[in-house]
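In structure tokens, the next block holds one chain alone, the form predicted alone.
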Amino acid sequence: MPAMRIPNFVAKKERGEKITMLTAYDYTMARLLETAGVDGLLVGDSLGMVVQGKENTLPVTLEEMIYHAEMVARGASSSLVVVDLPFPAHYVGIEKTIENAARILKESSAQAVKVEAGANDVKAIEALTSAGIPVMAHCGLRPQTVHQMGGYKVHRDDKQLQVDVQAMEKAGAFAVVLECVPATAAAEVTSQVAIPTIGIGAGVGCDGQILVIHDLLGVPDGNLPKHVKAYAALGEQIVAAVRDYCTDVRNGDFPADDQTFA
């Protein structure tokens, strides 16, 4: 498909057409999903989660980010390329954030940052688009913040969410991400703004949509989001196929024949 760069990412709201985005943390995976037609792949600190096993995004390093950045951008040659600026993401003083997400484009060559942002933090985001780093906004649930919110919750505060959009598309945020808001507060700020709102958890008025790959392809233990729709039972069929191979080699089965050079 054509090389998705952020003026066509952008311009897929401007005709109504839907946007695609999943998770990727891989060379393999992000093959995969471009090939499958995603528009956008996102590098997310929920690596931290999903691959790591860890209780939250907190511990994700920016050198981890970038490991895994340069290995989705190698793979994923159109499909637009996007990397979460790790926690505490803005918050170490402006040259220190764009230092930070200029080594993530640099060092990845990946196509914008991703930043938790809200009205508050206004001047890191100017500063950051100020500096040619294209940035994607996140609103709503902010799981950076997770402590300070007490855990992960539906964000409810309908008028706040409106003020942070509005100012990460003042300054100068192409996207913006809504995690865990009512369906309805989603709906009336994508109307407000020309920037595309990419939804998790925030209903089908979004301009698009995002989901963890491992949870779209039913490989985590336990139950998934309210959210999520699973699309496959991986896990499963790969627990089932693991077994058969430990019982082939087992019972020496595997390698057979077909298997053996004379």
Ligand code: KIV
Contents of the next structure:
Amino acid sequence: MPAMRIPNFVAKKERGEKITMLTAYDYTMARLLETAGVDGLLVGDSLGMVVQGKENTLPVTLEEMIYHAEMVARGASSSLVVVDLPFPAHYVGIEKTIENAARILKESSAQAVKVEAGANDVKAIEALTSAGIPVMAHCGLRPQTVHQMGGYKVHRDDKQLQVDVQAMEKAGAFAVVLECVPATAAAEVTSQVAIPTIGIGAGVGCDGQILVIHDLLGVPDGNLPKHVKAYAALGEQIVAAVRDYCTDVRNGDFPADDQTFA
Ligand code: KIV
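Show the form predicted in complex with the named molecule, please, the one above being the form predicted alone.
Starting with the chain above, the whole complex follows.
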């Protein structure tokens, strides 16, 4: 697969080709997802929940993002690798923001950062892009503001969404994630901007889609959010496989002759 870089990403929108993205948090998964042909890998701060078992994304540190990003970038030779700028992201002053984002690119070989931002954050996004740091913006539901929202809620202010996305385009973002917004609002704003929109819970009218890989694979137990489609039931398969292993070990059936050195 030819390498997917930022200009190719934008060109896909121009050609009307849908963009595929998934989260990845380690080398092995990055290789598998790339082999399957995914255009972009996001090292999301969702790793706080799906990898670390925390309540939300807020505790994830810059060091942890770099640690995971480095593994993903090593496993991805052709997919575009984007890394979340963790909370409090760009609210640490412009210089520190550039320093943090630059550390992600320098120390992980990823190609871009993702920043939860809107019209109030134009200066920070402009500063990053002027410094040569490509930015994927993240509008709509912004998980890093979970406490202000009082939980994860569909973002229903369509006008604000348009203002935010247009501001991000003007500030130099090369793409924008739209999280949990009504499909009509996402389709409308997608038609208003030249940069690709990547939806998660934002309907089919976006230029591309992203899901958390654990959700797509059906790893979590319990109810999945409405916007998720599980394409496999790996959680159940993992539990069944490990149960079989434990049974075999307990019964003396593993290791068998095939797994034993003479
Ligand atoms: O952190 C993350 O994984 C994300 C995606 C869900 C878009 O921001």
